[in-house]
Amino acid sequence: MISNQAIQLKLTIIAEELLERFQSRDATVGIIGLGYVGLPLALTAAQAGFSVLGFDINRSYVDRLNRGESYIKHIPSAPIASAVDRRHLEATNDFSRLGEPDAILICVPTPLTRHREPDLSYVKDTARAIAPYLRRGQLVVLESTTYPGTTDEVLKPILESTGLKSGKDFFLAYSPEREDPGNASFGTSTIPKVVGGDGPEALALANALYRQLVVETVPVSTAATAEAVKLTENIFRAVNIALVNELKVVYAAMGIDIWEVIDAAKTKPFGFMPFYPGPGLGGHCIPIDPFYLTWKAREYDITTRFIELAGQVNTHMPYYVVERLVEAVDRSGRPFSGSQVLVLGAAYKKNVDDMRESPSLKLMELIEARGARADYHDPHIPELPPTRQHGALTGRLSVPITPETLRRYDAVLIATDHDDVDYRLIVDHAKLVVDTRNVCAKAGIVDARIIKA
């Protein structure tokens, strides 16, 4: 790791120009894809002092921002109606505009195919709508997870097709989102920000944008670099998440609970770490970011087993979720086939609007298939949009939750633990509950008609 005291090297005259813009806020930040990730950093930037011009293809987001409005749940509209009153903040699908930024923060989509491997058509349009227009003196920085290579191998290249060379007429770096939509203990500005350049002037650049924005960089020595560090975060979570959802099946099978054995294990002061199961993964990292290091590690004939293993646990867990539902309501004399299951939560984690790879959607999906009908509530999703996956659940609306709506389900299942939903109405009143997050146990509520899953 490179301390930010090391980065001191005498830059080319274009980039001490626009690090004298960075240091002194004097800059226009362009933002391209004001979603979860790029909404709050824009906001973060205007708030810093910059000027922001924020690039969207969604003229709904795009429009709405102009009129101060926020289209995330978590993200109050206040501080954004003050950025636009204060004209630090200004949103536009117009790509045309993409020349007026001194520094271009990529925040696009990077998810997988249905073959789980890389789909990288976000990040390659994105760069050729950037093409036209990049001029010298720009700093341009992709946020975006991927694998190690891809701001080098991807993204400069279609750069440099203008005949613009990286390190000399613009610079190129890799900064990864580290957003946890919801998290009320850390945002963007209170978050470290990891930054790997190509070429010691970029990196240089981009660390002392970042420091305009965040508490704290942590400049390394290659973009590579930067790009790996976001996989292992991400595929540390999702090896130890694997591991408590297959130490769960285990358990289960022998009359143990997982979760008071894991809030008895982290009481150890030091050699543990409590994570904790789940019915899937989801959101737009855990899910996808290990099988981006598997895809890239096959180049170098290498096969990350642990990783791949890892996968195989997290994503037969929709399916063993729902072999706890059937055997359920099987066991409480209804046939499950004909019978309606109300699915509790449908974004990937509680107290949010988010979702993106939710475990929600594949349990719908699961259920209906074994012939029983599938509602859903979720205080923070009134119907369900399209996605890429599931697109026979598009359009279905949030069920209100009501001890008479209650006793139309055969099952209740908890997906998604959000803090707004009064859990004891809904032990009171189902005929079956079944727990995937601990939620009844938390609030204190035992009744014989919960079964955890």
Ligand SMILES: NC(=O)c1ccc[n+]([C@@H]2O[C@H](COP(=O)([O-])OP(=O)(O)OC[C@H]3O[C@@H](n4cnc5c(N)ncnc54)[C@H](O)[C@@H]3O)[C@@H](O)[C@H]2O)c1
Given for the second form:
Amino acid sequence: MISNQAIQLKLTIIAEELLERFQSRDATVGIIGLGYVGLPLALTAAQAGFSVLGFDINRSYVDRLNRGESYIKHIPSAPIASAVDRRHLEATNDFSRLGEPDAILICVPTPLTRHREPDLSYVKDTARAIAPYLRRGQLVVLESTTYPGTTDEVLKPILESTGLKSGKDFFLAYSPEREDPGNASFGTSTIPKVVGGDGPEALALANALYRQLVVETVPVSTAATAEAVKLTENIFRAVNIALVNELKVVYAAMGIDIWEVIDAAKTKPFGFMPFYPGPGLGGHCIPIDPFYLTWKAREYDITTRFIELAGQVNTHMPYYVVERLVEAVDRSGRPFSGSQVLVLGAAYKKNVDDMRESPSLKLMELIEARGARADYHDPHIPELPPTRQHGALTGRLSVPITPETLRRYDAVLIATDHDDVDYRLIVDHAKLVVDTRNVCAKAGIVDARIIKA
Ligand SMILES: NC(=O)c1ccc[n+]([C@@H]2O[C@H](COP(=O)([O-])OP(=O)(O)OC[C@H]3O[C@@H](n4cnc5c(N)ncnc54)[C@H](O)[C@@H]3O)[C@@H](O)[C@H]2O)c1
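Show the same protein again, this time as the form predicted together with the ligand rather than the form predicted on its own.
Following is the full complex, with the preceding chain placed first.
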């Protein structure tokens, strides 16, 4: 890490001017990709007093944002409407306006391809969209999660194909996004931001901009280091979640409750950090990001065994959970084949409407593969949208939770622990509850019909 003092260097005139504009907040910030990451970032910059110009290829997002409407459940419309009214926030799909911003922050998706390799097509498309309008004195920052080397090896050549040079004419940096949608304790402005630049001036400029937006910046020596920081954080989570998932299986066989074990273990004031088991990994980050490093490591003839192993353990979890469910229904005297199961929660985590990579869809598919019918309830997702892998589930509607509907099902499988659900009502009226989140125990509900899995 580099101290903030250590990066006060003598800047060129062009960089000095940009720095002053960032420090006085008299600058236009362009944000490309206005999704789960880009929208809150745009709002944060607008609320800090910057003039924000958001770019997205999704016309509906652009129109709704300009009408002051949110399109993401946990982000309210009021602050968007207020920023739009004060002319601090505007969205467009006119990419010829990319010459206007002083800083361009890129927040586009970085998924895996069908062959589980990094899909940088969105990043490359964005770089190609910026290139024709790139001008001297602009700062470009990649925020999308990616493998070490992307900023330098993928983004920079496309931007430099214009004849402009990074570090001389324009400035290039990487700053990973640590947004945790739905987290009530931490939002964009209260999460420290790691920043790495392509050269000292790019670092100084990106650091100066983010210091206006977030509580603390953490400058590091290179863009690749900043890229590695983000992957390290998410690999740490993936591996630790796999570990507790494995322990859950072992302890369950021994009649020991993993959640009780973790709650007791976490009273140790040092050397232990709690992670919790679940029905499988979900979301845009933890199931995907680690494999960006796996792919890049192959270039160095290195196998990332921990990452692969964690992936295997976590991928197996929905199968394990459905096995426990089948056993429980069979033991209650009803054959699983032909039964009806209500999966509670379609989102990959609590209190959000994001279903990317959600294990709930895999669970529903596995349940139906065993001859039962799987419906779902989710207070945040009224209808299952189309997905690449689970097309057969598209268009299913969330079943309302009432005593009558609950009685219709042979089992309720709790996959997501949304707060906005009456767990007492469920336990009181369901024939059987399989709880993968320990949410019933947390709500103080004890009943012989609850099975933890
Ligand atoms: N969602 C999270 O919790 C989270 C947290 C940390 C980091 N990240 C990372 O941030 C990045 C963005 O993730 P997200 O969750 O915001 O994705 P998202 O899908 O919610 O949003 C991405 C947006 O980019 C737009 N887009 C795609 N291609 C574009 C292009 N060529 N030009 C302009 N806009 C384009 C899409 O229309 C969409 O609105 C990813 O790299 C992700 O790994 C996400």
